Structure formats: structure tokens, C-alpha cells
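A single chain comes next, written as C-alpha cells; it is the form predicted alone.
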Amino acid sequence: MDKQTILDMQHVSFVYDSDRESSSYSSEPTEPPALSDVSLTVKEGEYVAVLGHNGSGKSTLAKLINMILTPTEGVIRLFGRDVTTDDFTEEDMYDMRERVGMVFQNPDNQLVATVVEEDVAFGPENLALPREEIRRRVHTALAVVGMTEYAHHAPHKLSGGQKQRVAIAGVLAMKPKVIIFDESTAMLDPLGRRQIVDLMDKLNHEDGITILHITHYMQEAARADRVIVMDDGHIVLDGAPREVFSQVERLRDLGLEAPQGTELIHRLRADGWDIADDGLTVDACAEAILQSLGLGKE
């Protein structure tokens, strides 16, 4: 059975108008487009990584999908509903935001309470859910992110990675179908980044949540099912990680690098090595090199 199309963007452009405080339609934009003629479709259950250098448009894309911004041109449909029409009301927007959650770069900007469990409960409380349902959602969300033992702690005393997991729990308590991670690992140390990306994998593969991961870490993007590369407000590459990262020279032209293993194998091939695998992960790279030396696994 074909999976449902969750996101359908058609010829979407967006211009930040420095003369207006709101991010609505402007007949006379004063800035160059942050996004230009972007068309994108995402299906239920996909795990999509979005890459690009600073200013490429990837965060603008995330904010458009989450309805923080309104496109200057084009149409955005979420779950089959056109969210860019005039008859899409504020009540409709709140309903849609229950289905599309977003985790930002700095967890401090997303934490609102002085106790972890109260912070996670904030979203469900605003839905006016029964108290028992709120408790159940908070308990489940904290368990999923591995923060149950910190339920009564103060968020500001947690590490960066722990804060980010609490922020994710707050989103999960809303029971979204889609979660957008907008550079959510950028402020974390390597251990914290790995824990959050492991959690993304779990949410996607075990819970079936559609993941859009905006990142500039190539190794993180390699774990997705699909990689989109943006440049100057356009989507310039879109495919499976192996397909996208094999274009090492093209990525360099875009100011990006392939994952370290892929980059190493690319250089070895240029020196005449016969290596079959592209080495998206460290283990795959090591195994590919051992295979070329006749030392790999049988």
C-alpha cells in the first residue's frame, strides 16, 4: 500500500522583508529570496536529512513547513490540506501543529517550566486534555527519551544533551506525526549529538514518526533514508545517502564535504585503489579498505 504524502510543497519561495515585522506576503520584497521555487514531497515514515551551508535556506524551509513563516509564493500542503489559503484559520494552524512538531537548535528556547515533568506537560495542558491523559503522555514521553529519572529535576541544571531530550519529550507529548529537528545537535558535544541522533533513529524506525533532520553534520545525515542538499535557496541534490555522498566533487563545489569515510575512499580511488564500497560509516569504510587488501570478512 502506498504511504500517505505528508508534505507537498509546490514552487515555494520566501523572501524576508526587512521593512515588515511579520513574515507574510509582500508585494515589494526588499531582500533576495531565502527560498526560491522549491518543490518537495515527503511521505509518511520517511527519515529525511536536509544539508546545506549557512544561508542555504534549510532553516527557512523548516520554518515554512512548521507554519512559523508563510510563503511569498507557492503552495504548501500538509496531510492533504493547503495551509497557504486564506481560509486556513488560526484554529486550523493549532490543529496542524499538533501533528507537526519542531525541536530547535537551543533547547533553552524551548523549555518553559522549572520542573522537567511540568515542562513536558505544557503542550498537552494547552490542549485541555484530561489530567490523567496528560500524566500518561508525560510518563511515556520521558520514558522514550530516557529521562524518567529526571522528571522532578530543574531543567536548567541538566546538561545540553539532557535539555534537548526534555525538549524532544515536550514535542512527543503532543503526539506528532512529523518532527522537524532544526540543527538540534549543533550546540551539543559529540556524545550528546550521538544520543540525539540515536533517538531520531528510534522515533523513526520503532515509532513510525516522520523525521526531517536539518543539519550540517555529514555523518548524521548519512544515517537518514534520504538526503536533500540545499544551496542558495534551491534544492540541488535529493536522493539516498549513498547516491548523494558519492558526488564528492559536487559537494565540494557547494562548500560541503562528504562523510570522512567516503572522502577517504574517494581519495584512495583517485590514487588507484580498487574499492567497491563508498564507506558511509566508519565501520563500512574500514571494511571496504580491508576487502581491497584481501583481509575483509568472508
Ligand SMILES: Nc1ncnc2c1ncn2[C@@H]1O[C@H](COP(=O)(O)OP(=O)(O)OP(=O)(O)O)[C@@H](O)[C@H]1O
Given for the second form:
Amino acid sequence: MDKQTILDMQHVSFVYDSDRESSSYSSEPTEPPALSDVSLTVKEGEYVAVLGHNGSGKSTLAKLINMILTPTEGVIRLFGRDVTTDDFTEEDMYDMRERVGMVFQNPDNQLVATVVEEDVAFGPENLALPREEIRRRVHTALAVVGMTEYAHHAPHKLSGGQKQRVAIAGVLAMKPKVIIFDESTAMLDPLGRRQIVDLMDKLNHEDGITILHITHYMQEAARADRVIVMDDGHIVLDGAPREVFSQVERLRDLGLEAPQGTELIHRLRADGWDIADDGLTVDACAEAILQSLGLGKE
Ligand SMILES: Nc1ncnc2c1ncn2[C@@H]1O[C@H](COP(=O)(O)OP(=O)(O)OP(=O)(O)O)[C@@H](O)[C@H]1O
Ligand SMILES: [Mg+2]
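Structure of the form predicted in complex with the named molecule (previous: the form predicted alone):
Okay, now the whole complex, with that chain kicking things off.
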């Protein structure tokens, strides 16, 4: 069966000051659009990484998808519903927001309660679900993120990575179909980061949750099935990690670098080495180099 298109953006632009009261006599120049003519479709179950230098429009894109912002121009359909028409009520928006969860950069800004399990219960409680259902959801969500033993702890005493896992549990308790991570690993130490990306992989592969992962870490983006690169409010590259990262020079022009392994193999090739693999991961890179030296595995 065909996978459902869950996100369909057509010619979407967004200008931050468009809501401001503006007199037609004003000589003040309008802000350049933060997003310009972006068209993007994402199907159920996709795992998409979003890259782009600072200010390229990644967070604006995320906020439009999560209906925190409304497009200045263009149409956004979520699960087949046009969320940009007047017919789309506030009630519809809450319904949609259950399906589209969002995890931000700073976990401290996302935790609301003084006990972990109460924090995770916050969303479902707002849905006025039966107590037993709330308890079940909290229990499951904490188990999925590996934080069951901290259920009665105070969130502010946890490490950054643990806090972020609690924040993710809070999103999972809403049973979302899509989760947008906006640089959710940026403030974490390497172990915390790895645990969060491992969790993203698991949510996608095992639970079929569609993932949009905005990140500055190329190695993290390489784990997705699809990589989108933004520049100056536009989507400029969109493809499998292998396709996108093989364009080493183009990425450099966009202020980005390919993952280190890919960069290394690119340079070795330029020096005349015959290497077949693109070395998206450190292991793949090491193996490719060993192969070309005749030292690879069978
Ligand atoms: N609240 C705001 N008011 C006015 N302009 C804004 C606002 N937020 C972002 N912008 C501008 O919109 C453009 C896109 O910003 P956005 O935050 O979407 O970029 P980003 O790719 O998420 O950057 P970063 O990597 O730094 O998070 C930038 O030029 C930015 O300065
Ligand atoms: Mg951002």
C-alpha cells in the first residue's frame, strides 16, 4: 500500500514582520523572507534530516509545520488537511498538534513539572483522557526513552541528555505520528547526543514515527534516509545522504561540510585512490580505506 503523504507544503513563504501594522506610507523596508517558495512533501515513516547554516530557515520551517507560525504565502497540508484555510479551526489545530510533536534545543525550557512522571503526564492530562490511559501512556513513554527508574525524580537534577529524554517521553505520551527535533542534541555531551539519536533511529525503525531532525552534526544527518539542505530560505538539496554528501564542493559553498569520512574519501579520490564507498559513517570509511589497501574483510 502507498504510504500516506503526511506533509505537503506548496510554494510556502514566510516573512517575520508580515503581521506588523504597516502603513502604506511607511518607507521602512520589509524584512527579507525567512522562507521563500518552499515546496516539500514528506511521507509517513520517512526519516529526514534538515541541514543548513545559521539563519537559513530551518526553525522557521519547523514552526510552520507545527503551526506555531502561519505562512505568508502558500499552502500547508498535514495528513491531507489544509491547515492554512479559514475552515481550519483552533480545535482542528489541537487535534493536529497531537500528531505532530516537537522537541527543542534546550530541555530546561520544555520541562514543566517538579516530578518526571508528572511532566510526562502533562500533555495527556490536557487531553482529558481517563486516568488509567494517562498512567499507561506515561509508563510506556518512560520505558521507550529508558527513564522508567527516574519516574519519581526531580527533572532539574537530571543530566541534559536525561532531561531531553524526559521531554521526548512527554511528546511520545501524546502518541504523535511525526516528531520534529530542532537541534535537540546541540546542548548535550557526546554520550547524551548518541542516546538521543539512537532513540530517534528506534522511534523511526521500530515504531514507524516520521522523524524530521534539524541538526548541525553531519554524522547525525547521515543516519537519516533523506537529507534536505536549506540556504537563504530555500531548499537547495534534497536526496539520500549518499547523494547529498557526495557533493562535497557544493556543501562547502553552502557553508557546510560533508561528514568527516566522506570528506576524507573525497580527498583520497582526488589524490588518485580508487575507493568505491562514500564512507558515510566512521566504520564505513575505515572499511573502504582498508578495502582499497587490499586489507578489507572478505
Ligand atoms: N522571531 C524572529 N523575528 C524576526 N526574524 C527572525 C525571527 N526568527 C528568525 N528570524 C530570521 O529568519 C531567518 C531564518 O531564521 P531561522 O531561525 O529559521 O534559521 P535557522 O536555520 O533555524 O538558524 P539556526 O541554525 O541559527 O537555528 C533568519 O534570517 C533569522 O534572522
Ligand atoms: Mg534554528
